[in-house]
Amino acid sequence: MRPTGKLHLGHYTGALENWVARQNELNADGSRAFDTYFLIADYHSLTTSLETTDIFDFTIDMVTDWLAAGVDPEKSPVFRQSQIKQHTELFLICSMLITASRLERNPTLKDQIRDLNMEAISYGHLGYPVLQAADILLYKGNIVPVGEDQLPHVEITREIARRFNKQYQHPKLGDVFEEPEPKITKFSRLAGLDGKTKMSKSLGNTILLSDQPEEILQKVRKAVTDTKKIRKNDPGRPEVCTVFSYHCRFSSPDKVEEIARDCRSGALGCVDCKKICSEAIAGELAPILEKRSDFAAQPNMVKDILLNGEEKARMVAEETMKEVREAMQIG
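Structure for this chain only, please, in the form predicted alone.
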């Protein structure tokens, strides 16, 4: 995840809760199902902004949210991309294994150029998914939890892994890399409060994980609902309502069914619906908010977690690069 400071609900439902679920998943014998790695993609931040003065503070804010949401540094190394130099080494090698025209066909890149109104992109921005491939392959990643918009990037990673294995074989291991599989997050594109696009801090349409219950209520009150439901007793269309999409994620199934029924009949007005919704969101975030305040009061502990995670990640990354160099007979 790129370090952009405090996280919002879209980050949580689109990635973070899925990460924590994978981290804590167990096999039938009680052993961990996955070795999980959580990467702060600070180099990736440069693809859309060359401003670097806030990256460290943003990193601390983001990691604080990660820890509050359940990321366990004892189970999962938490580390900055820029502090593991093997990322840039493998990125260079991977960039030789894919054509520029293939990267230009990347639909996610096209969407980003459109959304950000960009007239031109840098070489580094074009190669964004190649650096992502290095991020994944460096830790022999075989499962990548992503939203649907990132599926093309996982496919590029798979292509690069195949190309490397075809070009280079390790004398003992054979294939150095396996092709990773995406793990889709159900609520990967949580709608923003404005109802126009997904949550984005740059658009000011977010609810932060660190928001207090009263802040959540004030934000939800401004959320876009069914434009044809003007008065309380007007029948509504929950399927087009932003607030109802939040209910689908944060309210119980029985409550969702009740709200949909009462909205359609006109028995439930938008003011009451928004209040119920904000309470459901605040209820789920309450334990995260409590843990966050504890971690925020101990910034040095957060920094130590980073340094320890980077030491662990560096050992794994260097072992992979040793295999890569041996397969290539380089260095």
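With the form predicted alone done, generate the form predicted in complex with ligand AMP in the same format.
There are no partners or other molecules in what follows, just the one chain.
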């Protein structure tokens, strides 16, 4: 995740809760199913803004949200990309293993250019998925829990891994890299409050993980619903309603069924429906909010978590780079 501002519900449903689930997943014998690594993509922030003054504060704030949502630094190293030089080293090598035209066809890049009204992009922005490939491959990542917008990037990572293995074989290991698989959730593209596109910091259509119940209610009140349901008793179409899509994630299955039925019949108006929805969201976020305030009171602990995570991650990254250099016969 890039430290570019406060985390929103899309980050939570598309990535963070999936991360925590993978972190806590056990095999039948009780051992952990995965070694999990959680990366703060601070260099990636530069792809859309060169402003760096807030990156550190955003990092601490973001890690506070991660910890509150259940990331356990004892199990999962939490670390900044910029503090592990092997990321830039592998990024450079990966950048030779993919063509510029392949990167220009990346649909996520096209969406970003459109959403942010960008007239031109930097060479580094074009290379966003190449740096991400280095982030994943350095830790021999085989499962990448991401939102839908990141799927093309995992595909590019697979192509780079394949190309490396074809070109360079390690004398003992043979293939250095495994091709990673993406792991998305049912809510890997959470809609924004404007109902037009996905929830996104840059589009200002978010509910934040740190919002208080009252703020959630205010925001959900403004959410776009079925535009054909004008009066309270008009029959509605839940399948086109943003608020209903939030119910699907945050309300119980029985409640979702009841809401769909009463919306369709016209028995339930949007005002009441939005109130129920914001209560369901606030209910789920309440324990996160509570833990968040505990961690927020201890910024030095968060800094120590980073330093520890970076030490662990650096060792793994250097092991991989040794294999890469051996396979390439460099140095």
